[in-house]
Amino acid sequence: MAGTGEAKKEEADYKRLNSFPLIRHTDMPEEMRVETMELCVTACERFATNNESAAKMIKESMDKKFGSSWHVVIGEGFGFEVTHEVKNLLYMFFGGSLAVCVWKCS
C-alpha cells in the first residue's frame, strides 16, 4: 500500500513541476505569442479532462481576436505536418505531456 501512495505523490509532484508552458516552436510575433500561450494555459486548466472543449475555446478566441481560419490540436502522443500562414504557428507543451498546436491557414 505504501508504494501506491508514493507513486501518486511522485506523479503529483511531476505534474506540479511541469505545469508551466514550454514552447517547442513558434514563429508568432511576441505579443501574439504571449496572448496565445496564456489562452492555451487557461483553456487547458479550465478543461483539464476535456481536450475537445479546450481546443474549441482556443479556436473561437483566436478567431475573434486575430481573424478566422485558426486550427487547434490538443493531446498526447501525436505528430503533425501542417501548412500555415507565416508568423501564425505555436507548438507548446503544458503539464508535462499535453501538447497544444495552434496555427492559421486560409
Given for the second form:
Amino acid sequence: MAGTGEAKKEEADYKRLNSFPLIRHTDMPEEMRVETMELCVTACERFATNNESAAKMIKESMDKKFGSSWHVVIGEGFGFEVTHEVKNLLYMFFGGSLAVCVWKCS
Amino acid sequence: MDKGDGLDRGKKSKPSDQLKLTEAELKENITKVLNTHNPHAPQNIVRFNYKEGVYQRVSVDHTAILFEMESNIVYQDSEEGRRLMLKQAEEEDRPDSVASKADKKGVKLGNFFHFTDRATQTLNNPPRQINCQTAPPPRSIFSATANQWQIYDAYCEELQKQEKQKATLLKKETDKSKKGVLVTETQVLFSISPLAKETKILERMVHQNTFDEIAQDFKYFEDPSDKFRGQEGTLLPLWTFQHEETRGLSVTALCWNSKYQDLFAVGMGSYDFCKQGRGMIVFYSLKNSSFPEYVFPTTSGVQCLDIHPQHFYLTVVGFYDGCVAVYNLKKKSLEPVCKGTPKTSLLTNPVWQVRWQNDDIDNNHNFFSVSADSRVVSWTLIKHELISTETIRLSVNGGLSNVPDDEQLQYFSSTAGGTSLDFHKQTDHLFLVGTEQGKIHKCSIHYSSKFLKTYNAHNSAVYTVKWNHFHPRVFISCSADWTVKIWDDTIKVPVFTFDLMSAIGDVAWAPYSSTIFAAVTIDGIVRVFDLSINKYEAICQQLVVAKKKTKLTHIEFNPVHPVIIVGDDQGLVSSFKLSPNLRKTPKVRKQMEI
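Right, and the form predicted in complex with the partner chain of this protein, after the form predicted alone?
Below is the entire complex, every chain and molecule, led by the chain shown above.
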C-alpha cells in the first residue's frame, strides 16, 4: 500500500514538475504557434476536468481568430490521422498526461 | 438577338421545381370565384356563455385590416376641436408665427407657373448571379498516437535536453569566473585582428595629426637663420622614439633600411660589462614614433645589427654572448630564422660588428662578423643554417695563419679583439677592421692570412671605422682616446685629427657629401663637420639630450632624407633634421685636399 501510495505521489510530482507545454509537432508560423499554445494551456487549465469544454473553448477562439473551420481533440490516449491545411496544425502535450491536437480544415 | 454577353435576355427560363403537367391538364378550364369571405377566418368558434349555460356561436367579422394610420383630424364642432381653434387664434396674433409668414409666401405660391413636379425612373439593371471556385488551400495529412507512455517519454527527453543546456551554461560561467578580469574579453565576439591593416593606417593618421608640426618640419622646414649664421648649421629636433620595454637598455646599434627609408632598426643591449641581461631589436618607422613596428626580444644584449641592402627584410644581429642571428621581418614569429654560435670560444666574446655582403654565387646570403675573440668570421646562410668560415684572425704581429684551436688560450693575449668592421663601398672584397689595441687593418676576403695594411691608428680601442661613401681611399675612425681621425688609405698617418674633448660614441659619414660627417659623444653633443668648409672645427655642435648624464651611443644618417638618428644609453632614439648649411653638397671637387 505504501508502495502504491509513493508511486502515486511520484506521479503527482512528475505531473506537477512536467506541466510545461511541450510542442511535439507543428508547422504553424511563430506568432500563430505561440498564441495557439497559450490558448490551449489556458483552456486546459480552466477546464481541467472537462476535455469537451476545453476543446470547445479552443475551437471557438481559433475560429474567430484564424477563420473557420478548426478541429480540436484533447485526450490522454488516442491515435489519429487527419488532413489539415498546410501551416495550420499543432500537436502538443501538456500537464504530464494530456495531449492536444488542433488543426484547420474546412 | 443574342448579344453574346452570356446573360439570358427575354428567354423564359423554367425554374427547376415547376410542376410538370400534361397537355390535356394544361387546357382544362378552372373557374375561380371571388367573394368577400376571409378564407382564413374560422367558421365554427363557440364560446360558453355562463349566463345562459350554453355554448353559443361567436361571429367573426371577415374584414382584415391591411393598413391603419392614426389621423390627426379633429371634428370642428366637438369639444377638442373648439379648444384647438382657440389655441390657433392665439398663435396667429404673435408676430413670428408660422401662419403670418405663410400668408406672405402664400401670395407667391399661388402662381403655378413657377413650380412643377417632374419624376423619372432610371433604368435598373437586372440582377445576375456569378459564381466561381478558388483553389482550395493546400492540405496535408498528419497522424500520431497520443498515449501516456509517449507523453512520458517526450517529457523525459525534454528534461534531459534542458539539463544538458544548463550544464553547458554553468560550465561557461565557471570558466568565465575563473578567468576573472578576462570575463569581458572572452565575451568579445568582435576582435580587431581582421582590421589590422586598417587600424594600422588609422594609427598612422592619428600619429600624423598629433605630430603634425613635426611632420611639416621634416618635410618642408628649412631653417632660414642659416643664412645669417655663416657656415654653421643646426639640428632641428624631430621625433623621439622610445618603447617602455627598453627601459634600462642602451642603444647599441642603429641601421636604416635601404628600401623603406623611413624604417630603421635599433639594437638594444648594454655596454656595461657588469650588467648584461636581455636585449631587444626594435624597428621603428618615422611614420609612427609612439610605437615600434616590430619588436624582437632577445635573451642576450644586442651589440650590432645590419640590414641587408638588397633583401631589406633580412637583418643580422650580433649578440653580446657571441652568437649571431638572422631575423626575417616577413615572418611573423619573434624567433630568428637561424642562429649561429661561435664554435670554440669558452668565454663570451661579444660580436662587435656584423656586415652583410652581396649574395655569393649560389645566391646564398652571407655576412661577416668581427668579435672580441679576434676573429673575422664569414657566415653563409644555407637553408636556414648558418655556416661559419673564419676569414682572418687578428693578432698583434699582423697576419697569421689559422691557429689550431687548442692553442687559442695561449694566443689569447697576443691576439687583439676586433671592434669594428667596414667593407669598402666600391670594391667589396676590401674591408677594414679596427681592433681593441687601436690598430686598423685593411684586409681582403681573398687573403685570409695576411693584412694588406696596418695603421697604428689610436692609442686605445677603435670603436668605429667607416669608409667614405664617395672617395675610394678615405675612411674615418673614432676611438676611445677621444679622437676622430680621417685617413687616406695610402698614407700611414691620419690626414685629419679631431680631438673632441670627450669620449666618442660613434661617427658616420653623410651619404650626400664626401666631406661631411657627424660624431656623437658621451656629453650629449652631436658634432657635424664639413671638411670642405672648416677643417678644424665642427660647423655644428649641438646638445641634443635633455638630461646631462645621458650618453650618446650611435648616430646614423638617413640615406635619403636630411635626417639623422641618434641613440643614447637610456634607450631613447631621437631624430633631427639637418639645417641647410649642413647639407651642402660639394659641386665639382670630390677629392679632399691634403
